[in-house]
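Just the one chain here, laid out as structure tokens, in the form predicted on its own.
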Amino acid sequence: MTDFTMSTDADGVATIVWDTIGKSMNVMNQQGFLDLDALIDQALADDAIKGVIITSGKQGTFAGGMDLNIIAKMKESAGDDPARGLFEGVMNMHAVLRKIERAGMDPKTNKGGKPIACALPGTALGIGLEIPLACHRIFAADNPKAKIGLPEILVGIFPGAGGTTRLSRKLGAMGASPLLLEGKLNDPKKAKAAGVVDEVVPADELLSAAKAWVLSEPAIVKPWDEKGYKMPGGAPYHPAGFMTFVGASAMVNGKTQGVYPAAKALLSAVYEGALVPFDTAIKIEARWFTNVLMNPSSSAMIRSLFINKEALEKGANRPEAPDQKVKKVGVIGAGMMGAGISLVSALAGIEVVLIDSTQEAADKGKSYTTAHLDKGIARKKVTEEKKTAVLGLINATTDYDALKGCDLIVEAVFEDVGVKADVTAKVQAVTGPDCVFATNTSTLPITELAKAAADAEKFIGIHFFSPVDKMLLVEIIKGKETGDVAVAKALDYVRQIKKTPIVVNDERFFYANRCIIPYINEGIRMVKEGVEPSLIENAAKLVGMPLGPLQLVDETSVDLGVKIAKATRAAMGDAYPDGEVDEVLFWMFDQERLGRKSNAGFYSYDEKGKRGGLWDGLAAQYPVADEQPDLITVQHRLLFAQTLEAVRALEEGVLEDIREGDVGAILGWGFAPWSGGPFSWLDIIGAPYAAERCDQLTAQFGERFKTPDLLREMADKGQEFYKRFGATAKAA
């Protein structure tokens, strides 16, 4: 059995069909390249074959790219000299695609050769576009659902099988930059407008159009193989090209802050490759691709952002239970969270009952969906028919009787135990015994809230992040009596609304807030110490955090921080560790600087709410010290504050799987994505160094940096988290 097969028709046109065995979409592996290479050799050697069409056996798609499971393990399988092994492996891929591109032409005269077309029935990503780019003409079916592009940069690598070099030479550095540096995907018509594909034809004419072209005796020499080729927009030594690369370099460093190795490597490959002939350029690309694969960041990002994320979305930790697909969901509370939950549920085709205390409030919650769909219509991504259908699924009402028939309730009312208990009773007076009740809370203990439920086994926490429609993560929290059916229901629901779930056990702040609050607190604590606020904020961004801790407080609101601090102090009593933080936070509250929502916080804002610089009044109250800490110390304080809580969460059984710890950290609060998450970061720096650094931070700054017993044990044994715990880590 092979993923590639070839047949030749009476007119002498060979069609190579890619149909990966056992997969719904084509993905490339090592054997696939060998099979394709052999068929290309056969086609070029057969005088009866006039030309070739490469297409897909999967309806509506061409290919999803390389098998990232293989890429993640390429370094491990590259032998004793992994850099050399990787480079040679990449050059072998280049050789196959270059063979397609040259197609038997005389190397000196460019005469001869057989035309090779690629016919894309639909989506073509990664290597699924790099193969077509090596062909002489790309035909795409007029399939508006298809996505065509090179998304590798989003998972920590870049197009390393010639896509970087070919696309930049075909479109110019400026034209190629959105596709290469941002991973932008286009539908076929937009891909043609951008110059990525050559023709868009009706789906039923795809192969006939490609065949007609193959038989037309077309010119097949690529522009970069012709004498006198000039790069569109100018090469680096051309005045226009020079400015393009200066701008691109500034853009890359501005967006990545220098912590994402793939973007810099990609730009280097394009820049250096543009200075030399094509065959040298692809060697340069291969060297930079090898450089990225040798960097632990790439394998960590691939593992967390693709392999682990996909596994969790497919139910890696779902308990054994019958299908729990949600048919009708009741959302209690039509505020910002409830409105967002209603939106994503209706978009998934689920019938929604949206309840609030007044009809006006319920209608306002439904209007959030209306506004969202209207924006989609304005961008031509949503039709009026779709809007009507989605809105028709939402029943905004004050009548609890409308909840009859719901198989899931998501309560999103005010964060108060008494209020939630009252709502729980009202709901369960109407719903049946099989209905699962989920509370959307970020801080209140699920086990305590479940006391108001008729059946604690059917009670669970579902913590959405705000704004619901944009945030990818959903944190599912098991109370001490939550049963498997409730967990399965929550997981199946999260899959329906196209979010990524993590499942954690019930302890204070669960997992996400448990880790993010120390990050915020460490930033505020440094303000109190006299650390320059701009140093705190920029140190965070330079280590890969999307927001500095002070900006994050402004975004989430100072008064929320005050509320959490008061509740935590009441619960912990004398053991409460954050008095210094409270001094700053409560002072900001007293100054009525509540963050973005009040146009006044740690940052200044104009009358339109646009954020400016850090507020001058902060330094007046907490003067900046004459002696400032070094950048690494500030960064380590901010990173270890989060990471140590992740380790403690694993120790205490809050986390049951380190994959959920890493994926949840990146998607939930943006933990340095380049690192792959807190556990991946500890594996990158090594447990022995991490424990030693914690000892230093503890001596200098306090017990909050004390090395957890688990990390100490792993340091003593020289262990790594992913090697010790594997795919399904249990609490140590």
Given for the second form:
Amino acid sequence: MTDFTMSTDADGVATIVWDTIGKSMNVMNQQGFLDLDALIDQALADDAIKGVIITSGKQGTFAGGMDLNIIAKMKESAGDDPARGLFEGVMNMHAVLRKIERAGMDPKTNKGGKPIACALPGTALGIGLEIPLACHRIFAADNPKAKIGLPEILVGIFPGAGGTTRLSRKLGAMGASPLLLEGKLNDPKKAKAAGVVDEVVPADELLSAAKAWVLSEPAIVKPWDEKGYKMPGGAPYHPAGFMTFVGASAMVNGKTQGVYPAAKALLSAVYEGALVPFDTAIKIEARWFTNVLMNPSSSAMIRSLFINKEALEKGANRPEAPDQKVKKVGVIGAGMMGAGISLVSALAGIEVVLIDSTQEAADKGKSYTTAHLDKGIARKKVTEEKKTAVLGLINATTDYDALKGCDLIVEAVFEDVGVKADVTAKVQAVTGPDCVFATNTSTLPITELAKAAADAEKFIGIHFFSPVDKMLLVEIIKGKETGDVAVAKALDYVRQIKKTPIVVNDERFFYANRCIIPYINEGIRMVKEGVEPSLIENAAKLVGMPLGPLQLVDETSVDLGVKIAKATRAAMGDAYPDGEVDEVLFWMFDQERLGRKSNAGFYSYDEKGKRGGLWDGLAAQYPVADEQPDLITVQHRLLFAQTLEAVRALEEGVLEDIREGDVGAILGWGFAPWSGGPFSWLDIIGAPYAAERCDQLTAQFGERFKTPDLLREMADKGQEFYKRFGATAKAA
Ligand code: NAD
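Could I have the structure of this protein in the form predicted together with nicotinamide-adenine-dinucleotide, to go alongside the form predicted on its own above?
Below, the chain from earlier opens the complete complex, with every other chain and molecule after it.
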């Protein structure tokens, strides 16, 4: 059995069917390439075969992409010269695709050759589009659910099997840039409008249309193999092309702040490739691709954002328990979070009972889903029928009896132990003993809240981030007595709503907030010290954080910060370390500069709420010092503040798996994605350097930078987190 099989019909058209064994969607691996290559050789050599159609054996999809584990295999294939292994491996892929593209034509005259069409029943991503791009004509079934594109840039690499070179030659640098640089995916009709696929046909005519084309003796020479080929929109030295490339380069640097090696390398591959013949361009692409794959940032991004993210989504840390798929969820509290939780649940087809203390509040929560669907209708992404069906799943009410039959409750009422305890008792008087009760608290200990529950084993934290419909991460928190079924329930639910879960233990602020608060605090602390606020904000952005710490305070609100500070101080007493931070925060609160919501915060806002520059009134209270720290020092303070907290969370057993620490950091609060997450970052810079740097920061700025014992030990032993704590090994 192989992933590719070929059969030839009476008219001499060979059909190669890709059907990866044991997977629901096709993925390319090394053996797959060898098999495809052998079949292409056979088809080209067989005089009875007039042409070829490459298609998929999977219903409604073509391919999901490359098995990225292939990269590690290529690296290993050349012993101590991994770059050579990569380059040769990539060039081998190019050879197969180029063979398809040239299809036996005479290299000089371009005569001869056999037409090769690609027929896409649906989704075609990554290598799943690079193969079609090497074919002579791409047919796509009119399947509106299909996604067609090259998303590689989103995991820190770029399309390296000819996709970069072929697409930029097919569409021009400008036309290809949203597809290559942003990883934009299109449905078949939009892909045709963008020029990516050549024809969109009804699904049941896909193969017949491709066959008719193959038999029509079509011209098959690619434009770039013709004499006098000119890149659409102009090559770099053409006046129009020049503008495109200058603009693209500025845009890439503006968007990535120069921290993502793949975006720069991609642009270089397109730019340099545009100046030379196709076969040389492919080699250039392969060199840049190798360069990117050798960069530790790319490996870390692939590991966290592709391999580990997927593993967590598939239940890598799910305890053994029968299927816990949710059928009916009760959401208590129809405020900001409850409204979002109802939306994502109903979109996943789950029946929702949305409860608040007044009917008005419950209806308001449901109206969030209505507004979301209406936006979708305006954008032609949602139909009226879908809207009716989704809204029909949400029962907004004040009647707790409606919760009968729920197998999961997600509570999102006010952040108050007493209110939550009341609600828990009221809910459990209606639901049976098997119903799992989850709280969306962001600050209250789960074990404490579980005391109000009938059965602490069935009580758990499911912590969403705001806005619920946009944020990809969900943090699942086990209280001391939380049982396996509750964990499995939470994980199965998160899977249903298509988000990424991490499972952590119950300590103050769990994982994400625990790490993000020190980041914010470090930024505020620097304001107090007289560090120029624009230096703080820009240092954060230049190291890859999506928001500077001061902007983050504005977004989450100063009053929330004040509330958390007061509660933490009350809980910690004399050990509370953040008095200096509070001074600034409380002063802002007194000035009624609460952040975006009050149109005034560390930043200024206009009447419409549009954010302007940093607020200049800050300097009157906290003057900017004459001497400013260097950029790296500010960046290290901001990064270590978060990273050391992640290490402490691991040491204390809050985190049980560093993969969750890294994936959670990127998806939860945007920890510099280029680094692959805090643990990957420590592996990139090395534990010895990290420990040394912490010692310096401690001496200069205080005990909060003290090297955690675990990091010290790893520095002494020269260890790496991913080697020591491996893919599946538990830390604690
Ligand atoms: P919110 O104030 O917007 O909504 C709370 C809702 O609960 C209100 O509609 C209120 O009427 C309702 N409510 C209060 N008491 C009730 C009761 N006894 N019975 C039924 N309904 C009741 O608050 P929110 O921002 O949605 O936060 C809700 C929970 O989610 C809190 O525990 C909060 O800590 C947590 N959380 C919030 C965020 C965030 O960014 N806002 C993020 C993660 C978690």
